[in-house]
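Starting off, we have a lone chain in the form predicted on its own, written out as structure tokens.
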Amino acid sequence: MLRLLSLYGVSNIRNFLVGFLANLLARLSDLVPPFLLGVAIDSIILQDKPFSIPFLSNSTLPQYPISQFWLVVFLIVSSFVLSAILHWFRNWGWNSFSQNIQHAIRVDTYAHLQNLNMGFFDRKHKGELMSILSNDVNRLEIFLNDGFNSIFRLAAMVLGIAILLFYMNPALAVVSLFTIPIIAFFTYNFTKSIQPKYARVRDSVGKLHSRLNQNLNAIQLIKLYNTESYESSRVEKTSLDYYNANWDSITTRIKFFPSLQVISGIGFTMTFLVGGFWVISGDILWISPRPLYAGEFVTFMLLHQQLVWPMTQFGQVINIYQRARASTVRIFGLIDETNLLPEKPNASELVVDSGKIIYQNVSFGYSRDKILSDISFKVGKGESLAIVGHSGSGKSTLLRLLLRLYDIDHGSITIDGNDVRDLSLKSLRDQIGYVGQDIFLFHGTVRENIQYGSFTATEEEIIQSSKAAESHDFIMNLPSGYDTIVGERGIKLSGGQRQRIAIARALLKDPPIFIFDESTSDVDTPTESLILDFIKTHNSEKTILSIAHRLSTIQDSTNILVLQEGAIIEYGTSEELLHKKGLYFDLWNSRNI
């Protein structure tokens, strides 16, 4: 919480001391009234007291009691008055702190957490990460708004209140106070043993968040495969984990607060007790031998009244804080992954020109399992190379250590010389254009999945690309043209028309370079051969790397590399790999296409 409030308090320190000090001084105008109260009874009311008001001289003050009357009337008012405008500083002074930091942490937390490698986001699920950017998030506001905001003003009170009862009668509020050290000795046991408890609730609650998240996104496999039940059973399991992680800290909780408020009540009627008896019997030998008046009495039970109810709530706050921490915790432990691609502070920027890609006795594996083995080919401007071979060959893999998506173990692989480890990831990227297997678009309509990653585009270019990648027309034919919604993940849309779409939007980028990934696989054979002559035609300068779902559609291609377990078995035309009659002839014949 420490790293917290110095990482984004210190930016947002002009809030902080708005709220601290208008609650410090709001606080303090709420013990104005009783204090007055007990001045009016024992001054004017019963006239046991001389009439006195402090910080006020007596030669300003009214000597006949209606008039005394009336000033303690306007003094309460203006008092009333002057802490509601205090609080309403106070509110938005640490509603602003609050909401600052909130948003401030999402957004770093978001740029961090996208600037991570691909690796990561392999092994995590995304409904926990989530469950951090969201819930988490969320709960910090509840600890730097309401918590953050109590601490101070529930010390304020119990300070300005404890120094108000020793001024009024020293004797009294040691026995008023007397209880404090017990509630801190319990405050002390709570926190220690709460804190793991709401560790534990945390991180149950990503994991829920996960696999509902996960079982939305397949509602559709859910239903086709009959598995309700199974599914049902499982979101059970993984909230009934959560129930007794959260129900544990409950029952923590449930048994610490009453205790406060027994502890609080024993105080109070101790301090009734005492000056109930010291008001009747006139004096108290064995505590003070001054008498104890009537108005002082109620003004001091009033007080201590305003002392029970922050100390009852002291222990809300700890409440609070320990989930906040709990949050704080998840958050940071995020902010803190270290598996990010490591890129050179003076990266170079990458400009291409030949085009020309080398791939140099490049392997790579996913965490110990190895996937590509020794892999050496090189591909130049105005060149297309296809990669073909079985499911789990390592194809789309190959493709997407070009993009650094992920970093090679082993070899190099360079753009025009210059290896893609040395260069800024924002620049290489920026020269390829990648359509993928599995198309992702986002909710929003048609236009703005096209433009997206080139949003100054025209909309005369847009068309353009759109009529490149045949889209233009069927596009045409939906509802509001450019301007439809697709819906999540493209959703409105058949698979071949997503794919479209995406291949309009890399054209539009219009890079040096061009990654094909199975990018025509739901698209119909007309459709598909109409977008590969255009782009063979009009991208002749390109260097264009594919993987194919139809054979017949890279046959073309200036050459063609086969792969089997990560490694290359075969490279060369489609006419000479058909001739050497090896894996690419059974594969072109077992597609007979």
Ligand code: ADP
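In this text, the rigid core denotes the largest set of C-alpha atoms whose superposition between the two forms falls within 1.5 Å. Positions refer to the first chain, counted from 1. In this text the structure is predicted, and so the values were computed from the model without any measurement. First, how it differs from the form predicted in complex with adenosine-5'-diphosphate.
- Here Asp48 counts as shifted, since its C-alpha moves by at least 2 Å between the two forms after the core is aligned.
- Relative to the superposed rigid core, Leu28 undergoes a CA displacement of at least 2 Å between the two forms.
- For Val262, the Cα coordinates differ by 2 angstroms or more between the two forms after the core has been superposed.
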Second form
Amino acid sequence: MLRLLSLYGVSNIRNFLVGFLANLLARLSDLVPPFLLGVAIDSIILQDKPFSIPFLSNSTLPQYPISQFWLVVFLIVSSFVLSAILHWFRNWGWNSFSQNIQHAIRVDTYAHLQNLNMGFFDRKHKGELMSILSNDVNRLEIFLNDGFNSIFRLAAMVLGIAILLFYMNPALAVVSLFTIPIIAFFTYNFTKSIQPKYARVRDSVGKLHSRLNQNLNAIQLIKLYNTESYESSRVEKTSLDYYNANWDSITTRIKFFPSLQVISGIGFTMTFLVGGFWVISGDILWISPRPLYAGEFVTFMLLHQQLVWPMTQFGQVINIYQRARASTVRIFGLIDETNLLPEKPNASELVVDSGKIIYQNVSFGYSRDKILSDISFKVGKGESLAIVGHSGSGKSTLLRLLLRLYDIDHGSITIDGNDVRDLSLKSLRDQIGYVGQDIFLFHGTVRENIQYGSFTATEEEIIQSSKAAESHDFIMNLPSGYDTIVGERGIKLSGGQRQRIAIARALLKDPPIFIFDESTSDVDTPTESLILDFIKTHNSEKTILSIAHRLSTIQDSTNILVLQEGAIIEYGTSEELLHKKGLYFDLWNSRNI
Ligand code: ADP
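I have the form predicted on its own already, so could you send the form predicted in complex with adenosine-5'-diphosphate?
And the full complex, kicking off with our chain again.
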């Protein structure tokens, strides 16, 4: 929490000070009406005391009761108005302090998150990350708004009243304040036991979000496989874990507050007992420094009562603090996540010239299992390399390594002689147009999706690349053409249409290197040929790497690399490989294009 405040609170110190000072002044101005009420009763109505108001000299005060009465009315109204203004400032200060911090932390955490290694995202549930970015960040609001504000207010009240009690009667003050260390001890124990419980609550709410997120994404699958009741019970179980974690913290919490009240009550009774005896008998045990008057005793008891209330409020503040602390731990857990692909401080910018890509003895595994071993090949400008193999043989992985979504374990991958690990990630990915199997379209218009990443492209360029990707005609037939909303993940389009939009997006980017990973698998064969022909004829200066299911589409590739269980077993032109009668030959026949 200290880290949070030092990182984000300092830059918002102005808002904090406004809130803090306005809060203090508002409390003072709230005391004015009851005080003036007393003055009005004693000096104007009963006329027991001469009319006087602190901070105003008697000579400036009116002489006649009716004028005095109007002055009091005016001062009461003024104090209400002042108090309203101060409350506005207080709320502005605290709320802007809290909102600014939340906004900054949300943006920073997200920015850090998207720079993390893909391996991190393979391990983490998206719903859980969402839960941290939204729920946990929002949870800070309660603490930053109310909790933080109350800490200062209550500390000032307790300290102020304690000083006043000691000033009035030190001996009785000792009796009435003896409960404070006991309350401190209880609070310490509460804090210790509630901390892990709140951590569990935050953890289980993250899991619940993850489950709900997965299920809502898989809603069609659930319906098709009639697994509604199975999924309902899975959600019920996760929700029950959350319920239990919550209930566990609630039982601890609801025991704590009444016990604070009991301790405070004991303090009150002790003060009443000791003070009462003192007033009645003149002394009590060995404490009899001076007589205690009844009026004094009543004031003392009233003040003590005012002390009890903030003491019990402290428990509430500690509770809010602990909840926010559990959220802060989760947020900083993300910020401290160092699963980054290191970018060298002097990373160079890739400018592709010869477009020569060389894989040299590359080995790689996502975790311990080796997926690719000892892969070496070359491909240059104007050439195309197709990768063929059974599903799971490592084809996609091989191409993802060029984009440096993961780092290789051994060997090297170079582009124009630059090791990809020495290049800035931005420049590397700028030079590669990638269309994968898993097409992602954002909820937005067709145009926005094609333009994604090439935000300055003109309308003409967008239409040109759509035409090249055989998309223009079907787009024009959509209800609003390029302005048609594609729905979440492009749900309103067919698989083939989504793929063609993704190809248009890559063509619009117009990079020197293209990677097509089964990017036309859902497109019908004649359309696929048109697209590939276009790419071939218009991109004779590019380096193209592709994976295709239909081998007819890659038979003209400069070279074909056949992978089996992560190793290259054949390499050459389609013709050479067909002659060899190896795996490529078998695949060619079995796929029966
Ligand atoms: P292909 O493209 O040839 O079908 P992939 O490259 O997709 O094969 O996968 C190769 C192997 O790597 C498979 O055994 C797959 O289970 C594994 N794999 C793929 N992606 C990941 C990942 N993100 N984390 C762990 N293992 C993965």
